[in-house]
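Starting off, we have a lone chain in the form predicted alone, written out as structure tokens.
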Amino acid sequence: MSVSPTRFVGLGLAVSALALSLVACGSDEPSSTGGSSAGGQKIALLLPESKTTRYESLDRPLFTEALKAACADCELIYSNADQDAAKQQQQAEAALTQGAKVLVLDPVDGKAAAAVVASAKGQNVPVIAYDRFIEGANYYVSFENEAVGKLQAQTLVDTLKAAGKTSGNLAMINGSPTDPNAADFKKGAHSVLDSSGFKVAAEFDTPDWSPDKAQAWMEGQLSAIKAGLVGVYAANDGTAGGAIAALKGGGVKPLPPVTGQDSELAAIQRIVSGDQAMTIYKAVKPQAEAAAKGAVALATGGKPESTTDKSGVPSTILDPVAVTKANINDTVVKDGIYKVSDICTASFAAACAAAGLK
């Protein structure tokens, strides 16, 4: 069963200027600054990397804002692991040493993160698995990840069939093999593609979600699959950008439809220009708010509100939305993620006008 690309709940997001003075800026070691009153609880936010732009541009500021709203005197300890699992474990230990009462952890490596959970629980500190699932966490906040893969794949298939294509080769560029979400995206995508009439002629699991590695792999496949290539499943916008660069460099014309995820600004611009077919919009604000409220509840001995359960972990699971050229206005623009002026720079002015963005 596929998920409709038009499914959307207006969330009225407004990413405003935030008081980032509450947050430590360094990514090598977690640190904290003033901004909380004496006795305020310390909450640690541990994000996995910065190659995917959403973490620093959306997750971090939105979580900061949500924590401030939920607990004005709580203190935030912030770290980014730069895609290094060992570094993230060191950052978690440092946060615990600083007195963090809750760890909100988006793991670089879901399996390796079990050691962080064990260490935290040994000190009676609960862990919230943020965006990526961790066995043994106290709470999990994310999106329906198999649905993401299904939505990407179904939109790709629908785009191809709308263009009159019913068969041909696909290249499949999955996410990092250490990211548990990537396995769910892949599973969901295969559940659609394997019975679609199109053939997955080449497939790659992208180490570290690296756009450069996705591009290099795509370049290496072109000689074998270029002639029959009709579409590319790319698990996120970074790998989509790498694939598109390889296709252009290899002289593939016209470009086949390419999927994505995360609604990065560059991806929205590629959709407007026709280089990318779609992306997945995951409304980060309600995710960050649920995590922040859950952290405050756990820090004060309460229980977070949850909507379901995953592997015994109370969870809040949100719905993804497919963004195509047809609904940019009704998704990322309406929710205030981007202004039309952000998208429609001089290079994209004509394409924006043709797409009705104004």
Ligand code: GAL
The other form holds:
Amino acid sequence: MSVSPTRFVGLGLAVSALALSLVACGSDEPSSTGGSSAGGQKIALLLPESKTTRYESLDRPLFTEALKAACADCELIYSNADQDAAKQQQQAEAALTQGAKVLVLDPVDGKAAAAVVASAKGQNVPVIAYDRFIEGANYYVSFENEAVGKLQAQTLVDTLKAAGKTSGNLAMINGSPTDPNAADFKKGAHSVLDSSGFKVAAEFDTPDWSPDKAQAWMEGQLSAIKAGLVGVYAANDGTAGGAIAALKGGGVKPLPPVTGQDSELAAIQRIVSGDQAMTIYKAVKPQAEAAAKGAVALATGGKPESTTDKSGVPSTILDPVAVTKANINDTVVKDGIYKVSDICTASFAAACAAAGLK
Ligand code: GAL
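Now show me the form predicted together with the ligand; what you just gave was the form predicted alone.
Starting with the chain above, the whole complex follows.
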């Protein structure tokens, strides 16, 4: 189990300026509604997996930076559950044992996480549901998840129609059955696809969001649906990568449009080269900042700032954005997530030039 006070090494992206530890002698006041200094308190960030790149490359460093800004002398306890709900429960218990004053939890299994909330509450430790909803949490920060599914599906339909197609088979690769967001993405996507004129010929809920399981499923479907296949709805970039590998391996030419989510670097490069039709950009920075400020507020007896509520949990819900070749510059490049030079490596140079990325 890897619960340990974080050392901020090699995380890249905007964290290079951070000190080696958040435990510092500074006396900065927290910039939250907490009011007073959180006085060296421990905050735990518990993330669900690392096959999806956002967690280690964005959420973790951005939360780390935001926590330091909100509370210079707070200490971060960090763990990643590697898609294992039981492991995450142990990590949460370990964080409580280490004296965490707030748990910021992105649950592998939204329902199982209720036990973590109960255990934390028993010790007067508030829980922030980070990105994925948990019943009974003290605060929830996420994106408009049904809108994610609608944007993915609408972009897929628009792409097909722009290519002159009005009917044909779609394959749908959804997210993990234990992730409450996956159900919202799926619902939003179905609300568009079911009345689009295209037919969802095969559908799969990908255990653990595993790209390899998405790939294996797509490979297994090819003989049955390859002939009339016009598009693939994949719920995130990891599963999109798996689907695209299966389509290429199965000799499907030309590749049908494939959706995604998370604006992973590999997905942005696939969009530039034409292998993937779209992804979703979620600005993780404001999400991480809201969670860090909320954690400091709760650690000092205050309340997180919220704009709405979900099932009685005060919430901050952010807007997702669809990314295609046309707006890479105006989204992930503009926000400094990637430099054009990160995207346009040698093998993508020609495609980048054609897409006007410079
Ligand atoms: C979702 C999250 C997505 C994606 C996925 C796989 O809950 O909202 O951004 O990362 O999990 O981990």
